[in-house]
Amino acid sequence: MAHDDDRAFAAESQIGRINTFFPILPRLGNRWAASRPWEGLTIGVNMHLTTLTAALLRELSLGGGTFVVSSCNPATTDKGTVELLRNLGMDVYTGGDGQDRHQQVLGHKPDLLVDVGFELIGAALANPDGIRGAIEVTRSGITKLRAASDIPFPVININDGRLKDAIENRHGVGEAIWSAVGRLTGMHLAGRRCVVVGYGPVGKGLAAYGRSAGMAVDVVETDPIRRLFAHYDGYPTPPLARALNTAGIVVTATGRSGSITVDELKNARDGVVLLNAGHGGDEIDISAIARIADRVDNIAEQVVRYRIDGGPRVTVLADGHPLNIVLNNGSPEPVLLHFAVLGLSLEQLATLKLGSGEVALPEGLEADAALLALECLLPEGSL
């Protein structure tokens, strides 16, 4: 069994490798170490606790302030990351002690919040005194933000920036998911029939990278405009029931719970592999599958096969949680670029006076992040 120090060292080594080939965060860390934008502030952070998140938080911590962290999803929490952050002096709450991890963060009286999914911000609205501003990272979180009323502090929406959809969602998730599927199952993807459920920015990336891997890709989309986009991008767009009859692999990317129900799976192709690329863990109704299964086989770590009573066998990867994040898998560059935008937004949140409620990304911030990325990626003197 790995010791905590061993896990932390492994996470530290991975961060070092990542920063060697794409040093965008260390460059920002050097800047923040000089300017100290968060000096005297407490920042509450609720995110997927992966090594990439640790890479971000380590550089942010150079800018002063106290960082208090919670896991937005225990299923995507890397133990080495937790230990590394604690070694850096941060309080980290994962829910493993049975306490409400978001309330534990709020108990530190944070001045600023960074959130994935509006869970921490939503909890803070019960007593928002002292909170100067927040950042929301995800589409699902922005949807919740817009449904809330009377937000008394600014919340910067970095999900709707130009870079996240075009780079992280399309290329980062698109590449990472199929790499993770091959790693977990050993399947050769070329020649397989795949169904992508949802044709937003993530779905577009999944479809494009799936096709480039040699798969036959169908797209299921209930929104007629997005379905038309998929059609003109060259993908068949059958209804879900028909698509499930022939699919060997099905991946969800809708951001909605219950996008695939157990009733819909009763007529699916036998042996179909199910996985999720969305933020949460409920796009596929895994609990209902488990309830009616008459046989369950643990094929491998994060690979479980259920035989639906009176129906087909279905294989579920990562228990329906976002596979690329559970496995900490894929190219880090798109995520780190998005994290650079997050850090620059947090810098402005600490130094500018913004209006309350949803706030768009400040003008020019993404261009600054893109220029930093190009400096890391292109030969010196080519800009």
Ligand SMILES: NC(=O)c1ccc[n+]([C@@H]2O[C@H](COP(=O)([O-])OP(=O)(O)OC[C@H]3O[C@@H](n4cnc5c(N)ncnc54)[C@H](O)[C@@H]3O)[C@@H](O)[C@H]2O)c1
Contents of the next structure:
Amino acid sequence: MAHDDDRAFAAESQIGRINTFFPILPRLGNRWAASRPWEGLTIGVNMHLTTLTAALLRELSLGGGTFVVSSCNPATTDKGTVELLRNLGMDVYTGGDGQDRHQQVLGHKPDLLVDVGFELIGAALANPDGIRGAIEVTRSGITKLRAASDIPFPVININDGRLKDAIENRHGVGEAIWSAVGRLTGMHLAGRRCVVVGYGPVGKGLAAYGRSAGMAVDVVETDPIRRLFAHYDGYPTPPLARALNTAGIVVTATGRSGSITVDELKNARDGVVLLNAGHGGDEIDISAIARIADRVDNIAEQVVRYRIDGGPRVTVLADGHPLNIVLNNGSPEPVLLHFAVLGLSLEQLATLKLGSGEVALPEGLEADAALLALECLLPEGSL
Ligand SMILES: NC(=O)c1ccc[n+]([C@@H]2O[C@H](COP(=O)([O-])OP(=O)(O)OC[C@H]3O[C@@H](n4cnc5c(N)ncnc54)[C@H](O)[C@@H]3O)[C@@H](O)[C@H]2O)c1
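How about the form predicted in complex with the ligand, since we already have the form predicted alone?
In what comes next, the whole complex appears, and the chain from above leads the way.
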């Protein structure tokens, strides 16, 4: 079993590799080290604890302040990242001690919050005194933000800018999920038939990268407008039941629980591989599959095959949690770009008055992030 220091070292060297090829965060880190925008503040952060998050937090911590961290999903928590953050002096709550990790963060009386999924901000609303502002990172969190009322501090929505959908959701997840499938299963994708369930930016990327890997891709989408988009992008858009008849691989990206039920899977093709790219772990009803399975085989780490009683065998990857994040796998650049937007938003939150409730990304901020990205990507003198 890997020693904690070995894991932290592995996470550290992975960050070094990522920063070498796309140094957007170290460039910002140098700027924050000089300007110290959150000096004296406590910042509560609830995110997937992956090496990319560690890369972000390390640069943010150069700008002063105290960072207190919780895992937004224990299933996606990378142990090396936790050790690395603790070595940097941060308190990190993973839920492993059975305590409420969000309350543990709030116990540090944070001034600012950063959240993936609105659970930390949601918990803070019970007693919001002292909170000056927050950032919500992902679509599922924005849906909850809009359902909440009377939020007394600003929450910057960094999900709905121009960059996130177009680059992270589409290119980042699209590329990362298929490379994770290859890594986990050893399957060669060309020639296989897959169904992408949900044709938002994430589904769009999954379909495009799946097609470019040589798969035959069907799209299942409940919104007629997005189904029409998928049609004009050249994908068959059958109903789910028909798509499941022939699919060898099914990937969900709906952001909705129960998008695939066990009843729907009873008529799926034998041996179908099921995985999820969406935020939560419940888009495919894995617990119902496990309940009615008459045989369960652990094929490999994160690969479990169930035989549905009276139905097909289905192979579930990563227990239905977002596969790229569970495997700490992926295409780092789009995520790092989104994290650059996050860091620039935190700068604004720490230094400006931004009203209350949902706040759109401040004007020009994404253009600054895009310019920084182009500086990292293009030959010197091209801008
Ligand atoms: N894995 C990652 O790294 C990662 C990164 C970014 C976003 N996400 C998550 O991915 C999910 C999708 O993101 P998005 O930006 O594409 O969201 P989105 O809301 O724009 O798109 C989801 C689509 O799914 C469709 N849909 C909903 N229920 C359906 C069902 N039962 N059957 C078929 N279609 C259905 C909706 O009509 C919508 O078009 C969200 O949960 C988001 O938080 C994951």
